[in-house]
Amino acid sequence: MRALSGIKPTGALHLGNYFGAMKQHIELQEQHEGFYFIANYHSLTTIQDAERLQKLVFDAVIDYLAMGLDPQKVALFRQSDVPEVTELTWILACVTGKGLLDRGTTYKDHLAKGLVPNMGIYCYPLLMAADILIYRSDIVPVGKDQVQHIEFAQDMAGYFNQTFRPVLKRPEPRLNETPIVPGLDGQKMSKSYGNTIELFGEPQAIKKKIMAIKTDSTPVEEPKDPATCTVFALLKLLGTPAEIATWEQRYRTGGMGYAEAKQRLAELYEERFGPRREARAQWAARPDDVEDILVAGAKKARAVAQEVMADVRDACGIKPRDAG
């Protein structure tokens, strides 16, 4: 089977987007077919600064080879260095009803917070259908907040095939089992609320923010609610099973203090990412062999997307005259 999914660089990759995304896709490696692609294209909705975005491509593609993503498994590339895709994309608008677009979930934040969205905004959904059906996907490993963009490709193709004939392959989401990461103010871990714990942040630094991590007031002999807590949440998602349990206990026990749980959850970070340092550091000292190695995984997935598109034009009717 085939995996696809990509990551949109608009800042530092954060624990929200290692237990959403990238833990997923670097476990998949070893079951399935990977394409994961930097998706630049998405980031231009927001970040309109060029040399801002090279280095945020960069720095996103070494923390996935420093985490353990294998170039020699998955195809691992910028989400430009297929242009077939922005193709697939106009075609994808020629079958798509507006009404679907209204309806995304990205285009109606914009309008909740009373920004204005750019017409980038508001085809994200056509373009990240793009960027699904252009390599065959059979699976896309994403997290609960991203099924509606599948939901969308899986219309889209659809809306494809009952127009033209049968091309475009449905794919289907494959969910983890993590729920939405919180942030430092228990709102979803998220760039733009600024409330996120770097993958590779100073030692210091990242255990400055955990001791700053929003609790409420209860005092250190009462009991505490575990399933409220953005520091027990976070713990779950770096301790062991037995670990977690005994903190579950004492949480409801009481005679434990806030901050005893934002020391263990500091440790634990550390203990996860502080050994990925040096791996990532050696990464970014070798610039020439990462750009090989995107150079090498668009290259397989341009020869795929080529071949749905050679289909899809012929499909649509678009192709020379004399082409058969």
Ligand code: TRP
Second form
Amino acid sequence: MRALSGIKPTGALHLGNYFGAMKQHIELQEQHEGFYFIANYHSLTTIQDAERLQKLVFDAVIDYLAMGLDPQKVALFRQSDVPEVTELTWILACVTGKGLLDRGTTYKDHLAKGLVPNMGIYCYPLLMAADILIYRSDIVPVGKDQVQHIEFAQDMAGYFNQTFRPVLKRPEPRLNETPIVPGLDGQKMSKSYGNTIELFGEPQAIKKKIMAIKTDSTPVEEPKDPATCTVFALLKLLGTPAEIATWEQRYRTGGMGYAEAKQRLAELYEERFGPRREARAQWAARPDDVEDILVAGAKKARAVAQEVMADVRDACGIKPRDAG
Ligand code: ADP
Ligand code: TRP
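Could the form predicted together with ligand TRP be shown next, to go alongside the form predicted on its own?
Below, the chain from earlier opens the complete complex, with every other chain and molecule after it.
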């Protein structure tokens, strides 16, 4: 069973990325073969500054390593180091109706924000399907917001297989127990909403953010509803079940202020992520070793991609490259 996933480096990784996706990736490495990549071609749809993109890629890699992704167990690589992926993107484009991409969430979100989408935004799901299908992935562990993209990849595998012959494997999404992590304002936590709690923020700055999480104005003495409270949702991710049961009781009984819950959330954050800061700093000081990890990961991934592309080219009548 092969698990594959990607993270788009467009900003500092946050609790949504961790609990929605990364945590699963790290857990799955014990049971399954894993391919994990930093989706720099996807970032290029919005990050168009060479130096910044390089830094974002490096930061995402060391975040993963510091949180425990083990390059001895899985292949960790840069999306662009397997250039066959862009070739498959084109081939998939030729068997996919435009109507499917018109329904893409990334494209529609762009339109809804009044932005003029470039063709990269429009074709985002094609590139993502190529990412998934080129490694014959069985499962794709992601947050809920990415499920549509995986369904599109399933559809595109079907279009290709029906048009030519069965070459591409149908992948299945795999969700974490926390499909959507809320951000400081209660919306989905996302780099693009500016409502994130970073994995490796400065302790003081993070505490300030936590203390500013939006809550309702129920007075201290009144009972509160944990189900609608962002602070409680985040506590649930970080606390033990016993502690969470106590907080739930305290919310419902009243006599507890949100500031107290936030204070505890800040402590739990520090307990979980504080000790990883040192590991991250050590990786940050070893850029050559980080590069070696990415090169080794790409070599392993590319071997699979080249095999699949040989079948794909053969199925659709594109001569093998080395045949002249
Ligand atoms: P962002 O929305 O901050 O740009 P990405 O789109 O790069 O995040 O997401 C990377 C991975 O993290 C995806 O698998 C996505 O589903 C997951 N993810 C991101 N934000 C959340 C969230 N708030 N809750 C659950 N999963 C999330
Ligand atoms: N679109 C994903 C995101 O925004 C990143 C991504 C790119 C991805 N290619 C992928 C995730 C393939 C899973 C599989 O987070």
